[in-house]
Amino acid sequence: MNKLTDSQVQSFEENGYLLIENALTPDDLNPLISEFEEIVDEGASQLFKDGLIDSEFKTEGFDTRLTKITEQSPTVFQQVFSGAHTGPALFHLLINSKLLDIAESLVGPEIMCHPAYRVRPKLPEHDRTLVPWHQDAGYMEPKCDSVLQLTIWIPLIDATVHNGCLEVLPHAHRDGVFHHRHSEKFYLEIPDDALPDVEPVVVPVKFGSILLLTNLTPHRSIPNVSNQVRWSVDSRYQDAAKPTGYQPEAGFLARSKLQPNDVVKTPEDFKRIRDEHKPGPGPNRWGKNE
């Protein structure tokens, strides 16, 4: 078991975030990178065949190819962005024992993989992937405000100040849910006049390291001013006995001593569960569907 130390738990509870260096290895992450590379390759091939892009951009790398394609067609980007992807490598990362051990340190041994996992290929100078100040709790039902819904943020390349790493407001998770409004660019946001008077902390995260956040921690992604795609995954975990507060998407039981037969063990079952509850508009506390 790779549980957090007492000092790490204390730091997380005090600050609302925790950076863990070298939590994962290339063997943990490379299968998912390969899965995304295959999707991008197949998508580019089809778009080129259909005459929708003028090149397959085969000489571009994992951190640049999607940008070139998306400049001419959004199709491939839309295949992987948000909660639409249900590939086996993603499933195996979500249930990686290293991540579940860390989650167990904070949410207990009965672990639900929260429905709102997300894949985030953050493109350079791209409005759709510029996420403003918010709390994840802002997207959930109010009954979940007291439930720890742990985000484990996992970059698939080094996340830097140039390609759009995260910025957090430490300690502010102690003050509950701040007012959010619907921004003009796809997301909920905390207006400037509702933000707490806290000095932001920019948190670069190297490949293999992970960032833990509470659902009450205000955070945002800073602009990507590089030529790279900053690929990352948001995995989320909580006590399986408590409500997820997020509809219509479905989570799944990832670890359990009380109900071991209900734990989802195969990529096929994961895909079936997600396909039965497609990502889409759901209610939120701010009076409008997202």
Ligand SMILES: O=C(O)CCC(=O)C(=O)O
The other form holds:
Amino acid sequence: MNKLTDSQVQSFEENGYLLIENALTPDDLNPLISEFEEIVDEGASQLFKDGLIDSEFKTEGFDTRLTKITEQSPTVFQQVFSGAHTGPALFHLLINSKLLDIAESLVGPEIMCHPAYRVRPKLPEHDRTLVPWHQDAGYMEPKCDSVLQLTIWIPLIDATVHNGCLEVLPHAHRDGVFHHRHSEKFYLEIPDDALPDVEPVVVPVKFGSILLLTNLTPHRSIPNVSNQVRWSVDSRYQDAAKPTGYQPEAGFLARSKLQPNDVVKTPEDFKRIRDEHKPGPGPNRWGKNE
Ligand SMILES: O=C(O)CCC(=O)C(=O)O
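For the form predicted in complex with this ligand instead of the form predicted on its own, what are the coordinates?
Zooming out: every chain and molecule, the one shown earlier first.
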């Protein structure tokens, strides 16, 4: 078991975030990259056949091809963005034992993979993937404010200040949930005058490294001013006995000693659970649908 050290736990609890370098290897991440490459490739081929794009952009790499395609059609982006993707390699990453060991150090041995995992191909200068200041708790029901919902943020390429890594407000996770409002674009945001007076910390995260956040840690992603797609996944874990506070999508039991038979073990079951539970968006605590 690769648990966090006491000093890592202490640092996470004090700062509200923790960067763990080299937590994962290429073997942990490459299958998911291949899964996305295949979707992008098949999508490009179909769109080209349908006359919706003027090239398949086959010479572009993982970190550029989706931008070229999305300039002409949003279809492939929409297939993978947010919680839409339910492929086997994503499932295997969500239940990767290194990630679950880290989660176990903070949320205990009964681990629920929270419904709101997200895949983020963050395109250059792209409003849809530019996430303003928020706390993840802002999206959940208030009954979960006191539950640790651990985000593990996992880049699939080096996330840098140029391609839009995350920025966090250290220590501010101790001050409860700040006021959020619906931004003009797509997300909830903490307005400037409600932000705590704390110096932000920009956190570049290299491929293989991961960033942990609490659900009360204010964070945002900074603009992508590069020509790269900053691919990432954010997974969330919590004590399975506590409420997830988020109904629009389904989570699943990822590790359990108490109910081992209920742990989701196959990509087929993961996909079925995600597909079966699609009630659509409901109103969030700030009053509007998400
Ligand atoms: O990856 C991003 O750009 C934003 C991530 C984020 O805001 C989150 O994980 O809550």
